[in-house]
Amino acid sequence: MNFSLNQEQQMIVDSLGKYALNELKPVAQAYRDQLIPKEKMLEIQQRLVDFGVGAGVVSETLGGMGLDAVTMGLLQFEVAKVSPDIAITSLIQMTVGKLLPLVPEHLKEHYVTPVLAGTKLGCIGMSEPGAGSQVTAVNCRARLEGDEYVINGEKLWISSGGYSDFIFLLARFNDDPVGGLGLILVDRKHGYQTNDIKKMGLNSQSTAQVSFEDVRVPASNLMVEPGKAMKALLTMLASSRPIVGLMALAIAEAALEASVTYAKDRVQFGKPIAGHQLISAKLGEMATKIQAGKLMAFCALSAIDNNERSDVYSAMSKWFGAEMACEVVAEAMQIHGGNGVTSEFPIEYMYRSVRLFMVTEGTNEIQKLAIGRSLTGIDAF
């Protein structure tokens, strides 16, 4: 397997890396632990469209770039390295882009074109207060009344929820645990409400509670009929999880680079701390963990591009990447000593941010159970 980048990928990565460093990093620093306003986030996403970030995954038949999974992973890595918050918003746009082919034909011009242009932000409504890892426990209801669905319920931990102009909503249409779940497009104008959630980190982007109280949506907005939605969403998750692992590793790589600089500049016992064996060994271990995680993610993304089964590789790369990233950032904090826990240095922010990646997009424990099931054929959920 060839892990080197082709010329086109290298050119895109290099140009995006420079742009992210010069244009996105100052924004990330200015809004550290503060929500980037929607207008500002829209402006950012519109500029990133030119690099293929976010909606670049949309097929050329729908007007997108049709970028492959590996390239999308590389792009998300570069953005997350300077701002995991902006990268999360881009990831949701990418996920929305993957589901655009399911939008009913009569609605495509109202959603496909704006998403491709970065003028509308969407989100995916899956998790609920009582349905996180167990998606089949979804209880948000869609009841048919004439030619409309009346929706009641709540979604929780919805990335880009507060930013969203529309939501691809996983709802329960009947009492069948799996067969009752369908996917419907709900526009902000239909009346859903959002409330942003304050977290330990990643507060520069919107993570929201989304509420539906007798929200009426045309029946023609149904995207996937009950009984078929889970397959579509699980396929989407399998392709997103390696990228989530890469985004966590991007934070780790930024922490490693900061640690290398600090270790060369910080003098103790008459020489830079990089000259002490313990620090040098830590840096070597950190670099190796990041590289191992990246290779696992690219293995999973390569399988996706080759239309091979990728769910197990995806689960492995997500939990391993997030776990290694947390270990690396923790070591970066140790190398920085007391400075590592102060807001004067970036490490404490990275430490708080990277930890959330062990929970998002399916907890690491759920990933391990999925891997175990593939080995034994027995469901331990």
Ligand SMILES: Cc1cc2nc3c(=O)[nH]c(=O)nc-3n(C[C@H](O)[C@H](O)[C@H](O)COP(=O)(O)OP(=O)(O)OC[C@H]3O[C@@H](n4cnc5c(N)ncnc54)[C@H](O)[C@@H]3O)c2cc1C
The other form holds:
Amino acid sequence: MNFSLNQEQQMIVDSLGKYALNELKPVAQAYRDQLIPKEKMLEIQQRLVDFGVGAGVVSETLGGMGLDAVTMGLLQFEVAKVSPDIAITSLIQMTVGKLLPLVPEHLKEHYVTPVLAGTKLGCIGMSEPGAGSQVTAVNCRARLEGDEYVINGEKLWISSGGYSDFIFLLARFNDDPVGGLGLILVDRKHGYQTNDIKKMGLNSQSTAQVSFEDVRVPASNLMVEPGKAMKALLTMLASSRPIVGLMALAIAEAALEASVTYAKDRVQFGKPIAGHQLISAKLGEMATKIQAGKLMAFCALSAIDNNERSDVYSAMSKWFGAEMACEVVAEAMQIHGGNGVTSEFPIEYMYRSVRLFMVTEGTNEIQKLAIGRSLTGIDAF
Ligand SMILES: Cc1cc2nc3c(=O)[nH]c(=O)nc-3n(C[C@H](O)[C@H](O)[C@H](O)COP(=O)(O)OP(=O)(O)OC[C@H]3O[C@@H](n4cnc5c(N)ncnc54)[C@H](O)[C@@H]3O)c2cc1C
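Show the other one: the form predicted in complex with the named molecule, since we just had the form predicted alone.
The next block holds the full complex; its first chain is the one shown before.
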């Protein structure tokens, strides 16, 4: 397997890396722990689209760049390294972009063009108060009345929910546990409500509760008929999970870089702390964990690009990347001593942010169970 970047990938990564450092980092610092307002987030996403971030994944047939999975991973890594919050919003645009082919033909113009231009933000609504790891417990109901669906229920933890102009909604159309689940496009103008959720980190982007109370949507907005939605969403998740692992590792890489600088500057017992074996070994371990996680993620992404089976590699790279990243950032905090726990230094924000990656996009436990099932053929959920 070839892990070196081609010339085009190297160019995109270099120019995006510079842009992220010069333009996004100051925004991330200014909005630390505060929601980036929608107008500002749109402005950022529109600029990122030029680099292929987010909507770059949309196929050329739909007017997009049709970027491959490895390139999307590289791009998300660069953005997440300076701002995991901004990267989450572009990740959601990416997953929305992946699902655009499922948008009914008569609505394509209305959604594809704005997503490609970064002028509309979408979100994906699966989780609910009673349906987290067990997605098939979804209870948000879509009832057909004439030529409209009437939607009632609640979605929880929806990334970009508060920003969203539209939602790709996983809803229950009948009582069959899996056969009853379909995907429908609901526009903000149809009347859903959102409330942002305050979390331990990543509050510069929106994670929202989304409520539907007798929301009427044209029946022709159905994207995936009941019974086929889970397959479409699981395919989408298999392609985004390695990228989620990479985003956590991007935070870890930023923490490692800060730790290397700190360990060279901070003097105790007459020498830089980098000259103490326990600190030097910590840095060595941190770099190795990041490298292992990145290789696993790119292995999964390259399987996707080669149309090979990727779900198991995706699950492996998501849990491993997130777990390694949490360990690395915790060590970075230790290397920073007292300064690590103050808001004067970036580490405590990284520490609070990286933790969320153990839960989002399917918890680490669920990834391990999926891998176990692939080994034994026995479902242990
Ligand atoms: C920041 C953030 C962003 C998110 N963005 C989105 C989004 O955009 N769209 C969306 O639909 N969802 C989103 N989610 C929801 C996320 O996918 C769920 O939080 C996740 O699937 C876990 O569900 P839960 O929180 O209900 O936990 P639960 O399912 O209640 O799990 C609680 C604990 O039990 C464990 N557990 C559950 N079942 C088993 C089992 N069978 N065996 C062993 N352990 C088990 C879990 O691993 C976990 O540790 C987001 C979540 C977060 C935190």
